[in-house]
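In the block that follows, a single chain appears as structure tokens, in the form predicted alone.
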Amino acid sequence: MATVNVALIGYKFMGKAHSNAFRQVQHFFPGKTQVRMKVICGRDRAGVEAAARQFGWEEVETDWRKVVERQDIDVVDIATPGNLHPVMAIAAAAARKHVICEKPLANSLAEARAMLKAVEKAGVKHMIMHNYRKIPAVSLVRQWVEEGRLGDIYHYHGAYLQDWIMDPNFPLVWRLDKKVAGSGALGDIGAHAIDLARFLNAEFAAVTGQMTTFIKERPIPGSGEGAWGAKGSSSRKGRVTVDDDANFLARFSNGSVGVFESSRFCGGRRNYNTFQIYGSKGSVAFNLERMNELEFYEGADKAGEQGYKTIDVTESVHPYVGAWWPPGHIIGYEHTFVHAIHDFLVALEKDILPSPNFRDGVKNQAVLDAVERSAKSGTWQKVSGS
């Protein structure tokens, strides 16, 4: 059995999700490749050491360049803020490491293209972690679309709504700084909605949109006595440089049209990633907060009996489900990362390119870029090719 030594850069939210996936994948998807969780990297030694103990990494490092340069590392997994993706991915590719990278791929289209060029020049495998493609219900919809079960697609509606920064006393964290995050709701969660639309429908042709920042200043963490106290109060405030909400219309290459919204200001929506697809033969709707279900309408239903039915996507015949539990026993968010790592390992075994990969990352980044250009110009903008 082949063994791949993995290095993970980043140990907080996404580092935790990726670590769990590496630990669990072979327990449920045994294959020809053994994962060795060799080293986890982060700037705070105490924090990264605690993460290594909790998640099962063999070693820790605080200098990511040392990790990339190690001869015993085969795969570099990048789970850092977006401003660090390009330099890390390009260095990893130059060192002939396979690369996994969190989304969005970069903070700009130019950076994303440079990353793709680097991995292709090096001839290494590369994957972008759009884990929502790996939900069984979403993969099942992809099968239906490919089989023509929905017919010709007319409408695609995508929304990703959250509410975690509605409190004006929530601090000015890195996700609210454009230099670090690249964009706000658009890139953070809108990138997922864009990727799902490309996965399930077609490539974007043109967009027109708007981006809004509702709270323009927030408390700076650590500034003044009592900073980030019970209500996050602070004596100093800084400017929010990203969008709180981004919404846009889209035209697709297959002639269908789309409506999209990404917002972190929708009260009561904790992680509301949804899509609805309306075709000539049927329609389907999905909601991440009920991720084991699909709502399906089949146009061939008898008159008087038409309407949506709920399908539990928990049968062994459904994508990925057979590796887990008996029918009706649901899976959760963490399983999507396990599925992604499984697909990555299979790609290594078969010497093929994983999906989604940096090519998808560039195409998604082109849509993000077009939405930003449209928001500035107030006009329709074509989505550039990769």
Ligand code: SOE
Second form
Amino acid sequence: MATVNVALIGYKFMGKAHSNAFRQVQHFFPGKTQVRMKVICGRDRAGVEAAARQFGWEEVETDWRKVVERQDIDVVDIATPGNLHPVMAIAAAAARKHVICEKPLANSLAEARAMLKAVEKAGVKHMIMHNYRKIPAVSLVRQWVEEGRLGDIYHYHGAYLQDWIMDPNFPLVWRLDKKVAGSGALGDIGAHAIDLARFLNAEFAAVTGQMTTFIKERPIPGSGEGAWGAKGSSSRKGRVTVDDDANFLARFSNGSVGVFESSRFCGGRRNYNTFQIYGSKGSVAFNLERMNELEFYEGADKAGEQGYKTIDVTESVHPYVGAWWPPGHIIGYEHTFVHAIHDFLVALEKDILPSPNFRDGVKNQAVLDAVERSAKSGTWQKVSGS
Ligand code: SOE
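Switch from the form predicted alone to the form predicted together with the named molecule and print that structure.
Let us now look at the entire complex, which starts with that chain.
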């Protein structure tokens, strides 16, 4: 059995999800590769040490460069804010490490392209953690589209709505700082909607959009701030430099049209990542908050009996499901990361490029870039090639 020594940079929300995936993958997807969770890295030693104990990492490091340069590390997994993705990924590639990176790939198209150039020059494997492609229902829709079950696609609607910053007193965390996050809802959750549209429908040709910041000033965080909640925020306020909402129209390379919304101000939508696809032979609708179900309309229904049916995507014939539980025993958000890491390990074993990878990251970044250009210019913008 081959052993892969992994280093994870980042230990908060995504660090937790990735740690769990490395831990669980070999239990539920036993393969030819043994994962060793060698070292977890973060700036705050106490925080990283607690994460190492909680998730079972062998060692702790507070200097990411030392991690990247270690001879015993095979894979560097970057689960940090986007402003650190380029420097870390480029250094890891130069050190001949395979690289996994959270989405979006970077905070700009130029940086994303530089990351892709570095990993391709180094000849290392690379994956971008667009975990929602690995939901059984989403992978099933991809199969249907490839089989032509939906026919020619007319419409793709993608909406990813949350509500975690509607309180004006929610502090100015890093996700609300353009220098760190690159953009707000657009790059964070809009990136997921864009990637799913590319995975399920087609490449983007052009977009026209708008970006809005509803609350323009927020309390400066106190110490020990988390991305999800305030601990001792100060009374001083700082300017929000990113979008709270981004919505846009799209034209796709296959002639279909799209409508997209990414917002953190939709009350009651906690993690409402949805899409609807309307084709000449059928339609599908998906909602992450009900991720084991798929609404399916097949136009060939008998007259008077047409309508959507709810498919429980929990059968062993469905992608990934057979590794888990019997029919009807649903899976959750964390399983999507396990599936992604499983696919990454299989790509290493087969010496093939993981999917999605940095090429997808660059194509997604090109759409983000076009939406931002459109929001500034008020005009349609073409999406540049990778
Ligand atoms: C915050 O919006 C967030 O954590 C995203 O950054 C993740 O990618 C998404 O899976 C859940 O919501």
